[in-house]
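Okay, so here's just one chain, in structure tokens, the form predicted on its own.
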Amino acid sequence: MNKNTRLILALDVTNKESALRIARDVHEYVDAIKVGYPLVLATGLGIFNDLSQYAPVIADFKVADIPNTNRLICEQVFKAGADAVIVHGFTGHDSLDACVEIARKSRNGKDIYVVTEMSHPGGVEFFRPVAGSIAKMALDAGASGVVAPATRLNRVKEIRSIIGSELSIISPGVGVQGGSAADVIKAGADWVIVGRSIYQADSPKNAAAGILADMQN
């Protein structure tokens, strides 16, 4: 994924027409579009290919199963047109390795991002004690990067100290959840992930442009 704007759109809508309209409006301001279960369940896997005409697509499926199931999920997601998959690491080395293996074998190479800690308040309850270990495992497994919360800048800094410059950090929680795009980039994130502040805005294009201006100040 090219680091041009350093902004990723989290497109958590459930209507195909709305999703494509928003993607078209903001594509020049984003480096990727993150799609989760709500949109895929409402529209089908074909939405990956539809959105890929505007930007690389990250499948935020937070894959968390045994190695064989993880492998099958990643195969189908990449086949459908996604460029990256977000997975959980708490299922262990073998499950993560299965995802990374499929990403490497996929045509043109694909990316795996591993969740270290989630951005909502409950994300600290169980993740915090193991976030560092998960980050180290992602590094050892050869993942492309990790997910760290923009809502807790100290955690982004700590994760960066573990993975060094070898992996990327994509960071959700900017906007409605309270995170600052400029601050999280300064803390060590490579990309910020923004959803509702863009797709619920009267003008998603203007909202995206405003976030980029904030990041550059």
Given for the second form:
Number of protein chains: 2
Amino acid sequence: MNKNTRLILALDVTNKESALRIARDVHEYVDAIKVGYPLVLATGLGIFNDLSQYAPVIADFKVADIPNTNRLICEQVFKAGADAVIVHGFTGHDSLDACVEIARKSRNGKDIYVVTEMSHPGGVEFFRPVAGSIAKMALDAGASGVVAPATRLNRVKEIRSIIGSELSIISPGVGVQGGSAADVIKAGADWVIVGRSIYQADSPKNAAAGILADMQN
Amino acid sequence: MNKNTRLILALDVTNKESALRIARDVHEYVDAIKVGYPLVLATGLGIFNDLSQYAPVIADFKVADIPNTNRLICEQVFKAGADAVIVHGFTGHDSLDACVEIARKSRNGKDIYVVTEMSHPGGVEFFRPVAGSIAKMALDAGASGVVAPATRLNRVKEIRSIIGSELSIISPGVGVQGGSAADVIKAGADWVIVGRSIYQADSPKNAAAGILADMQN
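Right, and the form predicted in complex with another copy of the chain of this protein, after the form predicted on its own?
Everything in the complex follows now, all chains and molecules, and the chain you saw is the first one.
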């Protein structure tokens, strides 16, 4: 995915028509569209191909299974037209390796992003103590990048210091959840992920343009 | 789900016709059928309803997201006809609570099973140290049970000592992965989960019957 706008849309709607309408509206303002299970379960894997005409698609499936199941999930996701998958790392290095292996085998170099920490309150209970180790594992495994929460800038900085410049950081939690896009980029993120502030706006396009303007200030 | 045979089929195929044929063949020998993302992504959520005519369906989605996304996933899974969902606990108590809340709100009392530890090599890296805490959290949250690996009998015993008699243990890893069904039940599991030994057999029905005979010895 190209680093043009540094903005990723989290398209957390569950209706196909809304999803396509919003994607069409904002596609010039985003580098990628992130899609989760709720939309895919409601509409089918075909949504990846539909959306990929507007922007590269990141499947936010938070894949967290044994290596063989991870492999099967990633194979289906890439085959359906997604360019990247978000996976968990706490299931261990072999589960992650299986995902990276499938990404490398796929045509046009697909990406794996590893969750290092999550932005909700429960994210501090079991995740926080191992976030650094998971980031290190993502680096060793040859993942494309990690996911770190925009709501905790010091964590983004810490994760950046662990992974160096080799891996990308994509960072959710900007907008309704409180993170500032400009601050997160300054803290070391490569892309900010914005959901509700864009897809719930009367004009998703204007909302996205507004966030980009803020980022450039 | 009723405790009749104490056997759950892990239906890890990705083809609808095979899935239905195997389910039809073995349904008298199993208390439930466990289905993962590879089959659902390949065939659609409708597979839950198709399979539920043969046995209760457990959606092995290893749900591991923020509370709101977990909620949306569980809602769709129950609505599509599954009776239970397997979720992760390492995402913290609020993510788990969201799943339990949806299960309780659903008609006919749906079940949530929480992964406490996994059977693959990488399962010891981040999971093992927190398995006990996750089991305790599952108990506190009011989940129906936990998932513990049949390949590590001492872990099944330990998890049983933490959760007491209130929660069920479902235990994968029997058969090809090396666990013995009879031993796992003795160690404290309520159900054993068997996949390849059944669905890859020339006669899945005979294979299931054989495992049941072993369990009764």
